[in-house]
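Given next, in structure tokens, is a single chain: the form predicted alone.
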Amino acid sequence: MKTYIVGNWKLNFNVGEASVYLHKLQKKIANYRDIEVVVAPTALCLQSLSLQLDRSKIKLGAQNAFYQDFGAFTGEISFAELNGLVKYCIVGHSERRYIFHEDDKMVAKKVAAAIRHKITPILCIGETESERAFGETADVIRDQLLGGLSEIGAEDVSKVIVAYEPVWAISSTKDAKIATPDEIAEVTEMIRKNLKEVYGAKTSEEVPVLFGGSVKPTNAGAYLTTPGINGLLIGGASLILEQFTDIIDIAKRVK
């Protein structure tokens, strides 16, 4: 399986910036065949960074999508003009969730229009602080999980990609924590078991999963030789050239 390094811009970069970042991330980074490496730019910057795009090194994602082809949804992007122009789609993160108040219902039906538009979607998933001091961390991510898949075919979870983003370790957050390696693995052990419950062994094993949550070159390492763990879903670092390849070069150490 690929390693999936994920970089998440957010609400960063105008189209120029964004133009130079990724030229400069070109140059520095190689074609890795076992790595794959992702930009999510803002919708704005989709189309022209299309054109400057290394397909060989680079894969296009978007931060988010509506889950309808057309009609009258004013300010919304879908999933069918998205196709042909990014491969991957993040869904359901938790800024999408807890600021944007999207549920699993409408999470599940992103991952089914991601799918129909041969678009892959990183399901994003994970508790907060106060939901894991309740012991709740197992329910949230069930439900979650199972919830994000529900508007799916059993044949297509595999073309899912997961995405464990605890929100209490999310930089952005107001008094984040570091998320530890053996933290991780638990819950990521508890996706896989979701997974292979209600799918399959087969299936459980083939869903990649990422971990997001204040990732660093410093200690991207570790959380990529975490038992279970297919890659990183990247915020801030993914913005600064330096920290972003140091992450590249460190998962083809790994590797």
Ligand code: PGA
Given for the second form:
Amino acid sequence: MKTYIVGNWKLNFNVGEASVYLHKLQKKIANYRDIEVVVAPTALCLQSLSLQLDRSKIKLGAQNAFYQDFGAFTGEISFAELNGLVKYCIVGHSERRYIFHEDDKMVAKKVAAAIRHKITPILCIGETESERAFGETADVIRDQLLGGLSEIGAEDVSKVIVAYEPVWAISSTKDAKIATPDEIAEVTEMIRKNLKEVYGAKTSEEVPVLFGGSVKPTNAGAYLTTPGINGLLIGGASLILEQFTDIIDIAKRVK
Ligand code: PGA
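Could the form predicted in complex with ligand PGA be shown next, to go alongside the form predicted alone?
Entire complex below, previous chain first.
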């Protein structure tokens, strides 16, 4: 399986800044056959970045889209519009869930719309600090995982990437903590166990599982060698070119 290194730029970099960053990134990295480097800029940057993109090195991802293809949905963009522009779309990021009140039903419809338009959804799941403290992690993981997959057929589950992002480890969370490889391995096992129970052993092994939450060059090696982890979803560190390219180098080394 490939290793996925995904940069989630969130609401950072305007069109000009994004273009300069991509130009520098493409100069700095090579074409790695077994590492999939993805950047997810704001929707406004996608069109222009796609024109300068060297697809042999980097793929584009969107951060969000709505599940309806078109219609009276002021302010939204659709997976239908993203078709052909991006290979990936982050779905159900915790910021979407907690700031924009997206629930598992909404997330599931978005996962289905992504698949319908041949875009790989990166389904984000993860417990909050209080859910973990109350011993609810396994339930939250199961609900968000199976809930998020509930609108697609079993044959499409292996087209989804799952990202485990504990909310308490995301760098923008107040008093964010650093997840340990053991904590991550435990949840990765839960994810694969749930997938296996519902969709069978083969599918559970085919679904890539990424980790996200305060990933830096200093911890990327440990996370990438955590059992069951197939890549990283990186927020803050993906905005700093040296850090992002260092993480790509680390991925290459541990592969
Ligand atoms: P972070 O963000 O790397 O800044 O913690 C990760 C994410 O929210 O996807």
